[in-house]
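Presented as structure tokens, the chain that follows is alone, the form predicted on its own.
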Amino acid sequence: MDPMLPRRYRVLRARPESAGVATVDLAPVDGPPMRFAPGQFNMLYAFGVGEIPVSISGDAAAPVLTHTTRDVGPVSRAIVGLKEGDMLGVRGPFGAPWPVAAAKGRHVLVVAGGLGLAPVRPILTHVLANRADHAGLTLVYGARSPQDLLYADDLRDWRARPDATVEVTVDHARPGWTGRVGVVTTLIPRALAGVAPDSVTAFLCGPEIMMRFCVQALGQIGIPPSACWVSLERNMKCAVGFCGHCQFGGDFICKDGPVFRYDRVAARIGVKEL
């Protein structure tokens, strides 16, 4: 299927995740399900409103297309407000994926902050479905508050598995919260205790300042930036590098990313002018 041609998708299920955040499961009205790789994104068109890029957050092996979106503008507000049976236009997939295949035989570390769990969720579903192909799996996930945590059912199921390590923390606790409080960087040494640093491939998604400090924390325990991959989802608009909105030094995030090896972009992350 030509990724530039929009296709009609019907909402099979719509569910709220937290305040202003919702997940929709989509199925094509005609034609086969979309094939994509973890880390890619689609252009979602709310009819009569507009189009925005949104990471694919579902299982790459499933026939259903899943997206999690936060209400931050007219288009995302329309998507968050979709109900079962509503229609949505979809173009894609676009972008460079997470190099999950290259992590075969290695310990996979996933670090996510806030809504950043959505783009890395396909990594988790893939690794858990092919657990014997990897030396280990660790998820470190942080959110502002317990009410902002995504995928409550998934988190419960992942934590119950004996073949995965899941650490969750929040910035601010609420009454009744019995979990950890603090930034995700404080959990990394604990989560990787006993894991050989040279066996780890790290995938990170969240606020850029969080990813910078996480890579520093990983470096302190012997995991180099060359073993870290980040998703830089900022300013994307056209998905093919024509409009220039997402130019990032010599790269276009929509076309050359959004997934980059950290040492390739380390000197540019945090530069205000970029």
Contents of the next structure:
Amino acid sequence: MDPMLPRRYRVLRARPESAGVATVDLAPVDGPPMRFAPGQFNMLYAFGVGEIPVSISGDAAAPVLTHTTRDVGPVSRAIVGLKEGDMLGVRGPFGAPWPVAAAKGRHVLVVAGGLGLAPVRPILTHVLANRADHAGLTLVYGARSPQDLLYADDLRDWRARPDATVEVTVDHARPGWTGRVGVVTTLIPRALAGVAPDSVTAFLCGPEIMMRFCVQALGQIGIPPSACWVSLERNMKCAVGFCGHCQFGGDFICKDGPVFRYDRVAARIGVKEL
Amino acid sequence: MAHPPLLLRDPRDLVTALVAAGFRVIGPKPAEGALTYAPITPDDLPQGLTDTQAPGNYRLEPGPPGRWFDYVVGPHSWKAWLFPARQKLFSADRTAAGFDLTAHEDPYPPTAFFGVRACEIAAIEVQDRVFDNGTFADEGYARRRAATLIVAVNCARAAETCFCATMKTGPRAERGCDLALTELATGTGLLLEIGSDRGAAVAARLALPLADTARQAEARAISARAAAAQTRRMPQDVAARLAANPEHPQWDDVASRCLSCANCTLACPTCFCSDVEEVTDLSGAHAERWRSWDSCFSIDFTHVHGGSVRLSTRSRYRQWMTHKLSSWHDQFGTSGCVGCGRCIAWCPVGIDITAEAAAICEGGPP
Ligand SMILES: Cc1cc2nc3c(=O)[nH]c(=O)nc-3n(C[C@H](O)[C@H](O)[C@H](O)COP(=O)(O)OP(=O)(O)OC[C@H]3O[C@@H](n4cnc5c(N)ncnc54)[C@H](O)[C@@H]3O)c2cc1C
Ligand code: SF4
Ligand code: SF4
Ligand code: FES
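Could you present the same protein in the form predicted together with its partner chain, rather than the form predicted on its own shown above?
Then the entire complex follows, led off by the chain already shown.
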């Protein structure tokens, strides 16, 4: 099969999340639904505009394919503008997933910044559906402002779960916001109060600088980089190791990542302009 | 090689035999003062040419009369045929229900590459691994590669920029070719070695005499001389040194000279980076996706929302050279440099990858 040729999908449902951010549910026009693992991504092709990498943000057990995209340029704008019934091309799934199954018996910590909640959402749905397999679940989620929070319904449902801890913070509050204000790093110790550090597996997704500080903060409370997983982002033109754009030292982020154990990439993350 | 070597009087006869066997023959063709690889007829094969190469310098010029292959590699490489500089991936046409996708395949008839140097065979083998990485395979590349017969030429001389011997890729083609020629003393013909059954089938059309052992020894001595003539060396520990030295001051030094022009990446026979772009017609009802060569020296190469990751020339040159000589090993189990010297000759400011490698290996942590 030609790995550069998309399959056609149709939009079953499109819904706005926040200003410039929308989520679409997709189903293939022909052929079986896509099987994927949490953390993988697709190349989404907008007719006449182009193709970009977007993480799969839906439930791996659900029959539809879900993507949440922020409008930052021509292709993402076309995807955010999709309506029910529209068609788009999809190649994938690509990349190394979050090792969720390997976190069996462990306390799963998910730290997300901004749109970083999209790629970790499949972890949350999976762990919540198989909650007995894990010692615990904590989500720490930070957004720029209350208006930028994604997945309002999910957040409400997750918060209502007695067997999960959910902490949400914003950088800038607005009138009416009664939640926390500040960066996610400061919330981590509180969110993990009473949890044995050596039982934690952390999955982090957000700006590189945020992930770096979070791993430091986790280290301070006894959770080593080898228990931390991050998802990295680079320009991608192919997702299959051909175009060279996503190289990060010896790794192709599209194929060897985007999910990496932090200790594998720690030294490189510190090098400017790598 | 299972088949005994033969003696060929005139290389044009081999081109004729390849054409008769149904191959399109791509071979050396001088154009605009440089050697290129283009479709040739037997009579196109140039004679009496040599080249002078040095950092930032290339000249194709008259050489000893009667010699067929005294020039070495020019700015072109075979990758232009196996991995075309621009290829259409697919087209999309708007329909009432959305759009239709049509995969695209450029025709590629059975093709013989005539005059492939040993370093170039190594470069093709390097790209073979890139385009079939164990998880994904580029179907077009695989199709073209399978339809290609390789006729090697073992270099009788090396340019000043050549360093295949230190990269262990040449100058003698020990494998990876269907046929291999070594030009013997002027006027005495060429040794024709056979590397595959496909090659043997072509050679059989010529009913050539066997080459005696003296001729075989002469050919080996010619290759040994071409190796001994090379002066450039690659430090043996370069891969580890580069990996350990992303902040070496030499990167600033080379950045002060490098123009970020991307000549080196375009000339390099192993560089594989590509861009993909969307092309639409005026009606907006027809779109095509095209893949074209790209370079890690271009500023947009690492563009992500918010800006490029590698903004400075320092970071881009570092990426290029560290990838070639170090991280390529991590990715593909080989060096990404085959020692052809193209990047040295075609760099407008004469930056020499072997000199830069030596400078970094000398200072800084091991
Ligand atoms: C593995 C991965 C997962 C991603 N998941 C999501 C997601 O779930 N939701 C989401 O909204 N965005 C996601 N992104 C980022 C998204 O791909 C970019 O926002 C998008 O490429 C911007 O393209 P554009 O044409 O709209 O904008 P422009 O900024 O004009 O981009 C032009 C071109 O640059 C490249 N590019 C620009 N920004 C990025 C970037 N951040 N990453 C990679 N290539 C880029 C693309 O090739 C793009 O076509 C992800 C990126 C990666 C690598
Ligand atoms: S890096 Fe330079 S010498 Fe090495 S293969 Fe590429 S062009 Fe040839
Ligand atoms: S090394 Fe030379 S050829 Fe390569 S980008 Fe710099 S100036 Fe151009
Ligand atoms: S996106 Fe093309 S090599 Fe990774």
